[in-house]
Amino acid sequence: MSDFPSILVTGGAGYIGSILVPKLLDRGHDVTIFDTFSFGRDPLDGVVDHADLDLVEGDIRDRERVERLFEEGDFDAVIHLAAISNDPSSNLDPELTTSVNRDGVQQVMDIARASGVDRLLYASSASVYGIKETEDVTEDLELDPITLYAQYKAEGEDHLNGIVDDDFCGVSVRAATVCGYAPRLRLDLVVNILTSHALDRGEIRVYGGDQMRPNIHVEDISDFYIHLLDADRETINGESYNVSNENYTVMGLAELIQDVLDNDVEIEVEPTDDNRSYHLSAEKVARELEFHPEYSIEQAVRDLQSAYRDDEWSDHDASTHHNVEWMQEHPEDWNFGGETYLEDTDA
């Protein structure tokens, strides 16, 4: 185990958290999950009775609750995953997104620092780069977020870098689009979307196709957070890291999935206004941290296929797998402090 016996994982019941938390427990950490549990607690069924796991229900916007959490927890490190995830979800209600992805996130960072936490690992996103024409998108390029989600991820990085010091180590993780099976399965991420369509409908619908997309397996991104717990603080403090394995065009992904599934899946192409495209370089993490992803996109597709065959998921259209649909169906989950959010949706 690393030097951080007690770890807080915000949003730990989510897609990445449902893979990461069991790994932390296996390493001997005491783990506390702070989560609204809007998507339920079922993703944690495999570890819910673990003696070293504590589940705390709460909202990162609730300052009093967050302060009490840190006072009672005496955490050595924080892995901060909690947020409204992806562009479509963030666009549902800009005020809600501001309250969570900007105000709530920065509040957790400030309280963690004031509470004597040694290390905070922040889930940023490769989307902070916007659209880049350069051959390889590296960490030294200027950030140019073009969506609200990306904007607040970038602002979170700026805020964290402004409060790090010799006693408080902060690191931003600019992950590529995550893929693969997890107990809290998301089917609104590109590889997972295309694979689920192939399995559930027998066809893959590609919008555009020429856009380049970087990808990282959910197992690899989880392993990277653990890798950062063991990394030298002087090397990582105040740094941002791209984490990616393979870069493909969207059409290339569709063709790969078609090949892996080895069936008569058809590919249909439709136009799109989403022209975001970039080739993400992960050379920095390989050079400075000697981190090398081990799971391929092919493995992600096979994992999803295996889970589908084992009835671990069966309905592509179930709202629990799609953040936008779930948020629209459950607007009450986002009410806080007298504010009513998502009231203009179709929920």
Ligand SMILES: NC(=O)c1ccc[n+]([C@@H]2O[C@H](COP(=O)([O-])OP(=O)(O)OC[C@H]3O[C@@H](n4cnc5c(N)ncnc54)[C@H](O)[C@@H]3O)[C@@H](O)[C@H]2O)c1
Second form
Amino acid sequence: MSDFPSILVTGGAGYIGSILVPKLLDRGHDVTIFDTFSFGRDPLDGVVDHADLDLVEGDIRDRERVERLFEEGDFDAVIHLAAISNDPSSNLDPELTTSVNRDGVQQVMDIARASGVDRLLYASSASVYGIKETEDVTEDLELDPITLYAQYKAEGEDHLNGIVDDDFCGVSVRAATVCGYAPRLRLDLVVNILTSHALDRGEIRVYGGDQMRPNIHVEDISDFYIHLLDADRETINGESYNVSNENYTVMGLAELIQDVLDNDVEIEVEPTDDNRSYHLSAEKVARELEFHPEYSIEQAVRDLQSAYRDDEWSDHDASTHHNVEWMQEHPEDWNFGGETYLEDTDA
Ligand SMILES: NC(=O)c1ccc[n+]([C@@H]2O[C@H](COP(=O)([O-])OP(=O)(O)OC[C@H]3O[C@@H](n4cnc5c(N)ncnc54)[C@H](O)[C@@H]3O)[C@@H](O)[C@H]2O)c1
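Rather than the form predicted on its own that you just supplied, could I have the structure of the form predicted in complex with this ligand?
Every chain and every other molecule in the complex is listed next, the one we just looked at coming first.
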């Protein structure tokens, strides 16, 4: 058993959480998920009755609620995933994004530390680098976030690094774009978008095509969080890690998907202004932590295909698979306008 019997996973009902939480339970941890459940609870159907799992509904912006959560929970470690989780959804309402991705995130970090949590693993993002000319993006490069989402991810890292010490270990995880099937399925991520278009429409539309995009399988990113629970604190404290497996161009991804699915998928190319392109180095996690991703992009495509065949998902366009569309359709769950949440809460 690890040093962290009791683990809080914020945002644990999300895409990554829906794969990570069952893995933590399998390892024998007591797991508490703290989540607004704005995307529903169905993704947790497979584990909801597990004796070691607690589901707590709440918002990371709600200070009183979060303090009570930590008082009652006595957590050894926190895996902090909760966020408005991509650029377009963060741009929907900057005030909301500020209240969640900046203030709420930093609040969780502060309260975790004050409550005696030993280790906090923070879901940052590879987007913190912005656009780099260098061939290989390594962790020592200056951060240059160009979107609100990326800016608050970078500020979260700074905040965490400012409060770590000998008793409170904090680590930032700069994940590449995640891919593959999960019970809470996001189809707004590049490999998943292209694969679902191929399966559902028989056509892949590629914008540009030459841009390099790094990816990591949802199983691997989940395993990496577990790897960090087992890692030596002296090695990881205050560190940031890129987590990436295969770097492909978008056209390379489309061709791989065409190959793997082995059907008559057409690739259509459209022009784009979004020429962000980078090659993320995963050398540091290999060298310092001996972490080596085990799931390929090809595997992610195959997993999505078999879930499609098994009717685990059917409609690429269903808003439940797209964060922006879902938030626009359910504004009441997101407290657009940011600060109003705190006034309205009765927690
Ligand atoms: N998926 C990726 O490609 C990727 C890549 C890099 C980093 N990340 C980061 O990893 C984390 C998890 O990503 P994901 O893909 O699972 O996203 P997701 O949107 O599927 O999950 C986020 C979860 O957080 C919850 N949540 C949102 N706001 C909340 C709030 N105010 N209080 C409590 N819970 C709240 C949501 O209900 C959801 O269950 C995010 O922080 C994301 O930015 C994801």
